[in-house]
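Here you get one chain, nothing else, as structure tokens; it is the form predicted on its own.
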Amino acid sequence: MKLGHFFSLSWFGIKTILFKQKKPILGTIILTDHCNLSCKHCAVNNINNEMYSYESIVKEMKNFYKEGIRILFFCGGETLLWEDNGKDIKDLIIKAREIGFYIVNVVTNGTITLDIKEADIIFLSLDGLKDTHNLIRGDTYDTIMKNLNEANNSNICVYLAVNKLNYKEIEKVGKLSKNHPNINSISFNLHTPYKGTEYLALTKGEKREVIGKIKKMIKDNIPVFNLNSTLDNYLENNWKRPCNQCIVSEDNKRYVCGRCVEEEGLCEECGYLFAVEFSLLFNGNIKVIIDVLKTYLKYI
């Protein structure tokens, strides 16, 4: 990250804390809901079968930038399936750079390619070792590992959604992430029980077990891209939501924090650890501020 960008983001944080402002700094644009998989925990794929146009996406990027957003995520469906008149994800990243975004990230299931050096971080969905991952996502593990082995110029963060089927394996995936030369970090979320996926939700006891394992991995120098200082807050469920500093846009419809805000009661079951982190960060939690400097800057 450029030094000027770091100071700009820091100033945003200071103003947010001091003046209780609710302006967003992180924006996510959904490019398409098309997906080549049907993962057990997913509730947002292949619903409208829409591939949003390059022009509409660029227009929303420009709107985001004018509103002060400087961190941009591209998501799906499967993000890398997106194309429009010869344009693909790399064209969008390049355009985002031209507009002025500081950090541009991509979320993908890894079945297409992971050699996207244009992105700051590629968040790669991997939901366990081979048998467990394939149980959740279909027979894709070998394809993902092949693509991972060929991605020599990309900053890849494994993105693991912890649920009833895979929570026993997260330490093994953590070790894989530490030992693989093309993986830079691993980030955990806990399953948010969207309608139809409630059976995958962890019990309170299982959540405590998972958080304990994540803490141990951090202590054991596994490259965990989560903040140790916020994990107990997640368990205690005592953080403010929705997080006003994050917005999601799909087909020019906006959601504060995430799409789950429109489903009654789901916000209280949120498992997105980054939302906990941003909420506590922008409420001025000193431990979290220090942890951000130690952790986020290491992996971006």
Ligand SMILES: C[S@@+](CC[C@H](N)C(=O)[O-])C[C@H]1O[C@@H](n2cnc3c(N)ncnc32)[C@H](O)[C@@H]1O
Contents of the next structure:
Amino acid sequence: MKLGHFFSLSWFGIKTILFKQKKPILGTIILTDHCNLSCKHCAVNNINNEMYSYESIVKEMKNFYKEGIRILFFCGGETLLWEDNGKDIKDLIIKAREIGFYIVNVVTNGTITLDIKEADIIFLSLDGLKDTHNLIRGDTYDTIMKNLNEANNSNICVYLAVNKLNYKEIEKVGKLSKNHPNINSISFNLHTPYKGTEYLALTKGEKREVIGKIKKMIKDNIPVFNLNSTLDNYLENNWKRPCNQCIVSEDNKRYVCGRCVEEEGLCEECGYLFAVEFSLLFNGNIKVIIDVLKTYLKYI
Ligand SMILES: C[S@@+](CC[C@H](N)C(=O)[O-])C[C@H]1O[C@@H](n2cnc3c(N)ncnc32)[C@H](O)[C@@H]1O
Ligand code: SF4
Ligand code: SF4
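With the form predicted on its own done, generate the form predicted in complex with the ligand in the same format.
Let us now look at the entire complex, which starts with that chain.
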């Protein structure tokens, strides 16, 4: 990260903490809800089957920037299926940089390509070793591995949503992530039980087991892109939500924190560790501030 960007983000953090500001710094734009998969744990695919236009996405990027947002995520549906009149994800990332965003990330299921050097981080969803991943995501593991091996870049962070079906395997995926030359890190979320996916939620005891394993991986130098200092707060469920510093935009509609904010009672069951981390950080938790400097700067 450029030094100027680092100082600017730090200044944002200081102002947010001192003056209890609610302004966002991290914005996500949903490019499409269309998806080529139908994963067991997901509730946001193929609802309207829409590809949003290049113009509307660029307009929202400019709005975000004017409002002070500097970290941009592109997400979906399947993000990399997005296209509009010959324009694709690379055009959007280049445009985002032109506008001035400091960090531009993409979240993908990895079935199309992972050759996107333009992104700072590609969050690649991988939900277990072959059989478990395929059980959750359909027969896609081999394609993803092929794309991973062929990627000409090493800006890839494995993104694993831990649930009832895969929680026994997370350490093995951690090791795979450490050993693969194109993988830079691994980041975990725990299952958030959207309507119809409640059966995949972990019990309190299983969550404790998972958090224990993530802590051990951090100790064993697996490149975990989560904050150790926030894991107990997740377990004890004692963090403030929604997180005001994150915002999601889909088709001209804005959501504070995540689209999930509108599902009654879901935030209480939230498993998105980024929300826990950002919430504690911007509420001025000293341990978390130090951990961010230690951890985030390693992987960005
Ligand atoms: C909705 S997907 C969109 C991007 C892309 N299609 C993908 O799968 O990475 C973004 C991330 O949300 C995760 N996710 C979906 N449903 C979830 C749930 N119920 N709890 C936690 N994470 C979830 C997915 O595993 C994925 O890593
Ligand atoms: S690939 Fe992503 S958007 Fe598509 S169903 Fe799976 S988690 Fe949902
Ligand atoms: S706290 Fe944020 S990320 Fe978690 S469920 Fe609520 S809106 Fe979604």
